[in-house]
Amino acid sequence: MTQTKTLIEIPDFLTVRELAQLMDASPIDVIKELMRNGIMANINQEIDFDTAAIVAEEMGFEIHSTATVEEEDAEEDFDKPAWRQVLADEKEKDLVSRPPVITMLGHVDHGKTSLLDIIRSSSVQTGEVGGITQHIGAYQVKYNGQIITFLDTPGHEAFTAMRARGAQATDIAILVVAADDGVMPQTKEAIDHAKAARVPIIVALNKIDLPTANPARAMQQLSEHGLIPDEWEGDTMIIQVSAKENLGMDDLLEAILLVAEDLNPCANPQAEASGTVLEARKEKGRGIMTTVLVQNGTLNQGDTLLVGKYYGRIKAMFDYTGKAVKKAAPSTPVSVAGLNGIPQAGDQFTTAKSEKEARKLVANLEADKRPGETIADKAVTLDDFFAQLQEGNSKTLNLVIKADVQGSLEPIINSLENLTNDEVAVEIMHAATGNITESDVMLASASNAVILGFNVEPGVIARAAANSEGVEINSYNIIYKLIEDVDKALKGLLDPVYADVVTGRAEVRQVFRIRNVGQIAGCYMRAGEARRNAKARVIRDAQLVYEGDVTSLKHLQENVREVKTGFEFGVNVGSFNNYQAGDIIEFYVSQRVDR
């Protein structure tokens, strides 16, 4: 009976240690197998796919290249809605539908909170300072028998700041646009932030009751930013509403349910609870109250909550109306009491079996941290982008572009987009005129992007945010220098090209036959050097007669790593056994070269 070989996936390049780990084998055994194939390598030395495949097959494994798998996975991940990331380890059979989670984005004073106020039939806005939202709230409404969860955020900055800390809490973004103002600078930013989060966008065209309202102009402006109305045969639902006159609310809710039906957001209510912190504060008489959105599993009073370095047993739990509840299902926002510290909005929470286990997990987490480790350790820079790519990131360089005037911005965008090719791409997450702002920094952080500024500089707050989030800001005053730097980064992104580089040439002067070994070529090194870890070609009368790895290299009966010009030595190439005096042996290595 034929034994089935274990399948392992091998990247284009990996170290001997990594190959051993893939096969769950001893690195010593791998090194021995390499030696049997004429390759001397230490545990940390990098080998290519072909070499790794030979060793793995010799050790009883079936090989598959990860190159095509990574490309397929990248395409699948790009198409996946954000909520799917939370369910990476869940089985499809355990998933059930859950309420969609909606975030309202848009320009200041375009009516985000007023619309939500009408939708949930309460009076939030009257309690806000100056009528502007000051905190993150979460609410639920029931429409046509279906529950919808709304996050009322202070705008796209908070939406993106949460995303920058790993939160993917939103299923659908409602972009609120005033019909009289149309698309404003913050509207453009909100569009880019929602697109970067890869969430569907529904446009609520507000204030249509005003005499100055111009819906057609607003829709034209939206289409110029990629949001083409469905009535113009586009794929963006644009709903005309008026919060003041309570017009179009049913249409907006119907649109949400239609998009949600297509998305079909799911969760596993039987799993251990996990989700996102929406806000945390200290309340008199209650202590630390943390508002969380449950995204998977069911959260129960008495569970031990774990959020970063903070933990605690849930002593009390309240829904968005302030009513005490015992449990919270997926897509439910609740405020809980019991954490021993105040986490940040956007932090991810899980549950532990007990406070003792949570304390141990926090201690292990702190112990594992490297001294001085910060978010910046994961940041993207133009200089090290290729190194990060090798760790498995997609072949896309995300950029946020800011310029002094529109006349500068357009040629920069056109030039950068022309750098995209079949293998690598430039993705411009946001491009606008004006100084670099904190909002730009948060978008770059959430999107793993680099900020490029032309004749503009970051403000004090933006600079501080960049330092905190580990975002690289590059400022230029010459356009071609900006383009040149990106071009260099992209060339680092491209799959490396390798070429054979000749290191030396030797002449065979005598042939020795050694018992149990076969022929050994006694050579004189005419130029360059011979290397033990190289490959070699045997050339006779200007014709290639054999090519293989250097399996043996000796000088005065001693094994050596290399032989320089002018020395005599013995060599064996692969399994070749027909050397003749006068043969030329050309030694070469494979090296990465510029395209």
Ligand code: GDP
The other form holds:
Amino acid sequence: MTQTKTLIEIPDFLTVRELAQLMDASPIDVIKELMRNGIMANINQEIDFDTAAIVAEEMGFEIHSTATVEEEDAEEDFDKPAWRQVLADEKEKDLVSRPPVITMLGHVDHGKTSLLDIIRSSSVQTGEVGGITQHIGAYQVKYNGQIITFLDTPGHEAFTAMRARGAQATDIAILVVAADDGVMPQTKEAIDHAKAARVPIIVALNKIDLPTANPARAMQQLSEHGLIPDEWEGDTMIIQVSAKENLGMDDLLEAILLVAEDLNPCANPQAEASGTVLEARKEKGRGIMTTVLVQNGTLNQGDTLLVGKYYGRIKAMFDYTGKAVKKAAPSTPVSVAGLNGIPQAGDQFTTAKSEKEARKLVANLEADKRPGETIADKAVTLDDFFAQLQEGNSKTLNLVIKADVQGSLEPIINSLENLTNDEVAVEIMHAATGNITESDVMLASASNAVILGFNVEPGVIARAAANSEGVEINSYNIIYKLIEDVDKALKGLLDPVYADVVTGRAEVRQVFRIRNVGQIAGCYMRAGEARRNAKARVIRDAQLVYEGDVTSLKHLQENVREVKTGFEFGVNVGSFNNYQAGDIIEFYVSQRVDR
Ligand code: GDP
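Following the display of the form predicted on its own, present the structure of the form predicted in complex with the ligand.
Every chain and every other molecule in the complex is listed next, the one we just looked at coming first.
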């Protein structure tokens, strides 16, 4: 009997999740197959056709290329919560309800930590969960017989940083708003971050014990930001609470259960365990302790945990009360001992059959990685949006807008929104006044967005984050130029911007004269590298004396393509014939850069 292979059509680019869906396979298996091929990718990462084809072939499929993706399907998936998408391969009958996972967001000092503390301690007092709680990054409470999981690191920074790493652990966001202060800048930021993650929001209107509390004003402000109270015919539950006086906690927990009922978070407890690292640290006497949130499957003591390049057999496992446990079902946070390195919060974990298999997977991964190479999941840029649009990968350009004053922000938002038409849409994930921050960069990274600044610049930390996350930041000081660039990006009309990028600097140590050739500069590569196809400048006493193409590059008489730091070599730039010992030769290439 001959077995026919199933045919699947793969576009030029697709995410790991989409590939898994095409094959009706588990995204975890796809991630593992990618790892076997030396590629470290998270579920939201885009891979190209060639990579996808290798994985699909190895998983037993026949491949056809297609550049057209059915947009409606893609959009439908986009609206599904992230955990639903992870379960795409699970059969409906295997799925069972799991506790909702909650994160507290909101402006500083509005009471996130106080609320987390009061909920934790009151549930301990009622004796529903025993013992003294440990801070492991998450805890669970039982209310009306139902379990709720709370993540213990409040704030949208942590929430979005996790998402930028490909993890979406949260099902429901509690937006904490102090009733005396009302909506503050970080409240607005938190709303946008939760919306970008497509996570439902419940508002906890805190500090109602204060005489200065003004719930009506806060509700008015919230509705101006799209959170319309249910008592005003909207669909946002706004619960008045006081962490200080322990008021309204039952209402808040009840609201969580109501929203959760609607959401129906579920998972397959029979599957291989997978989920997200919440925190990890080295502890005296216990070694590396890693808190993970199980999102699918059941984690057992003795399983081999695999997190990026780290792995290890779980020697011991503890729940948030510090009690040793043997099993952890979906939505359960547990702290485990046994990993051979410290992973980062937001890293995703899977399990391997044995430490041996894990070692092999990790070795493959390491072997194929070139030194210094990081596979950054590059976000969209204005330059390449149109190409993505044509490939059918995206028809929405996501933007984060920062401006110096409200007066410029409004016309920018209005003009950008007007650019949306039937074919393409502009979606503004977040718009606010103030400098471009790390939190903006993480939002852009998590939401595949470009950051546009008007009269504002990123700080040092934000700039570094943008580099490592592959997020494009474009700054403008003329509004129409900003609008024009976005308009052109939507139409694929942007001219690329090139700039000279220095690749290395060498010092001339000796000058050789070769008959019929002329002078050759004998150099020492002080930093970076020299490339045969680069351009170079000869610099003497900080003055430019000559500039031209590299015409010859030799190492030990041999022609070479490049020379790295610390090596000696001979070079000729253009037809220059007047090198002197001590000259600096600066090598540069012309490269496409952010505008
Ligand atoms: P976070 O920065 O959002 O985590 O806020 P915290 O939980 O640290 O609270 C900030 C301050 O507000 C602390 O001094 C708390 O004691 C106080 N606080 C928190 N909740 C309430 C409340 O319901 N009423 C009053 N009056 N004060 C509160």
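We call the rigid core the largest set of C-alpha positions that still match within 1.5 Å between the two forms. Please read these numbers as outputs of a predicted model, since none were measured by experiment. Numbering follows the first chain given and starts at 1.
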| request: Superpose the two forms on their rigid core, then report whether the C-alpha of Y524 is displaced by 2 angstroms or more between the two forms. | output: yes
